[in-house]
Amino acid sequence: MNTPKMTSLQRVLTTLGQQEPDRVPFFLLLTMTGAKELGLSLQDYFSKAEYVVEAQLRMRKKFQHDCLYSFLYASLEVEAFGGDTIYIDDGPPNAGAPIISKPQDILSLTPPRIEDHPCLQKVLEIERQLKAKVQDDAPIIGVVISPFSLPVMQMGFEGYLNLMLNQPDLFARLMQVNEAFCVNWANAQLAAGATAICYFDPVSSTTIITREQYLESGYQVARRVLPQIKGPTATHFASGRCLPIVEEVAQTGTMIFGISTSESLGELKKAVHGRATLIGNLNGVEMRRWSAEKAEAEVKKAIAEAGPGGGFILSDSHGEIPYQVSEETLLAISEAVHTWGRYPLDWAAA
């Protein structure tokens, strides 16, 4: 017998409780797609809160998915530290020149004040407006970049790795500044209307550093930061692997793991032992070339592997749908979830 229809928020809360809702929840984490929806350039689209709010509401109605996403682009946090953002026509905006040109610059770095930066205030306005529109019907997902991963944009990958390995005192100082900002930024978003915070932490993934390095660095940062965030968190590795560190990530208190296409959903589901919910792991890069039949097959495969018993939200593996993914593909994903994601998943057990 099918479960009565739920709201998106009820659906997500049920699966977070490791129970089966009426249907597998799915998140289309749409950022740049909103510009196409409104017929705007990416730079114009991201310039006004009202544009993002309108597009998010339209796209949720069109694709019938289960969240609203207030995230704009990762370099927004670098802007708050005094950096620049570089726009391109068909891809995510990127951070400009590093704000930390030499390690000693860290000594004078201070956490940005949320109220002083229009770029941050724009995100808060998006969250306030979305909350006013949807109330408790659907979760609003806010985003912070982990203090451990943000330095890749603040000082460049090579400079950051050298700092991490060779200058522990300055590394500790940078983490202190970034952690203070991260906590304040996350809590400001929750106060504005975000339901939960996605903690993007790709540098902690074992795609980039070893498990041993994670335990000494990113893990310690997460253990300090996540308990200070006054709402539920999802730790997302932005396409990076996390299976070797599942036990430790679960101990940070995060409720959701964003997972890679490079790892088995079934293995990860067993590894978390009902202690956390998985989100993923459709391949956004490959999604650009999917036919409707391929989209259906990928959705069915993911649901069969991780859907039974709850504890699974279908999404892409990176936390952002590429600009090049067509509306037809997104509609095919939605149709497949609504066809094959209804509980009980008797077909998956056959």
Given for the second form:
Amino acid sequence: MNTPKMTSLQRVLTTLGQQEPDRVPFFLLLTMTGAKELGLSLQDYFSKAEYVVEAQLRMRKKFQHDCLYSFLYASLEVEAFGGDTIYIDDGPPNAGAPIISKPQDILSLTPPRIEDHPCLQKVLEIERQLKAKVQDDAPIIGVVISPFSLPVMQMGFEGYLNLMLNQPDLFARLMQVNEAFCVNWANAQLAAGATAICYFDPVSSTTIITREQYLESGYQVARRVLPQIKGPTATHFASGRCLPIVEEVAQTGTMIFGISTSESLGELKKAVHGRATLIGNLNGVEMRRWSAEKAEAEVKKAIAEAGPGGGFILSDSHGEIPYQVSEETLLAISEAVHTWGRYPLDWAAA
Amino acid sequence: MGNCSLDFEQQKISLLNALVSMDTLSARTILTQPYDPCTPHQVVEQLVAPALEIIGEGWEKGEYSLSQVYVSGRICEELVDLILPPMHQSRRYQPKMAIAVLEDRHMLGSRVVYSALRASGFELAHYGSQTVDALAQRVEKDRIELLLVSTLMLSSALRVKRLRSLLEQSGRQVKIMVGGAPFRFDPALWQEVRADACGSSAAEAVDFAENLLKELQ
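Moving from the form predicted alone, what structure would you give for the form predicted in complex with the partner chain?
To see the whole picture, the full complex is given below, headed by that same chain.
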């Protein structure tokens, strides 16, 4: 017997409770696609809250997916710290020159105040408007970059790795500043209307640092930060691996793991063992070349591996659909989820 | 070049352990001891390059992290400069090489490949972050034969196709090897953008340079 139709929020809450909803929830984490939807350049699109709100609502209706996404681009937080953003025509805006040019600059760094920065206020405005429109029909996903991963944009990856390995005092001071900002920024978004916060933490992934390094650094940061965020959080590794640190990530209090296409959904599902929900792991880079048949096959494969029993949200593995992915492909993914994602998943057990 | 008959297996394991533990001191002890009758070049080829290759391949499989790949490369680069200085006569004849990051400020991947190549006895220029047009001009001006292009974003990866066209227009025969996240997540992408090869690890860049060297000799 099929479960009665649920709202997107009910569907997501049910799967988070490790129960089977009416169908597998799916999130299209659409950012740049909104500009195409409105026929705007990326720079114009990201310039006004109204554009993003309009596009998010239109895209949810078109693709029939289960969330609204208030994330604009990663370097927005660095803008608040005094950095620049460089726009390109067909890809995510990128951080400009590092704001920390030498490690000693960390000593004078202070957490930006949310109310002082129009770029942050714009995101809060998006969340307020989305909340007014959808109320409790669908979750609104806000985003923070983890204090532990933000320095890649603040000072460059190489400089940051060297800091982490060789200058523990300055590293600790940088974490202190970033943590204060991250907690305020996450809570401001929740207060504005975000339902949950996606905590992007790719540097904690074992693709980037060893498990031992994670236990001494990213794990400690997450354990300090996540309990201070006054709402549910999802930890997203943005295409990085996390299987070797599953136990510890679960202990940080996060409810959802954003996982890579490089890891097996089935294996991760066994490892989290009902303690968290998985979100992933369609290959966003390859998606650009998918036919409708390929999209259907990939959706079926993911649902079969992780769908049974709930605790799964279908999405891409990076936390952002690339600009180059066509509307036809997104529609094909949607159709496949609506066809094959209905619980009970008898076909998957067969 | 003399006959190098030493078996480096035990030293390779020791060096590998030192590198993945980020233990510079032990790595230095292993690399700076005499290995008569082998030349420094043979030591690099038979001891350093294989150890780095194991680490690079291990990263692809999820056995090692990028921080270990990065630190290993830097340690070896520094130590190889000691036993085989940049102007040393046994630095081999090699293709004119450069590495660049396309339209991005994320340099770490290119730094890892740069270190691995230098630690394997190659010399190359690091152009930093470049636009397609500026890179094509620089390759032409420096008469580069092997260009390594690192990308982080899909949009940058797709621009390699235009880089190839610009280099063809200039008439230069340049081998292009690409690497970076978009190429790892889409194994068919390097052919679509008309690169000559794709390196999913620094070790593969070293292999490609070695093979090109053989072709040119």
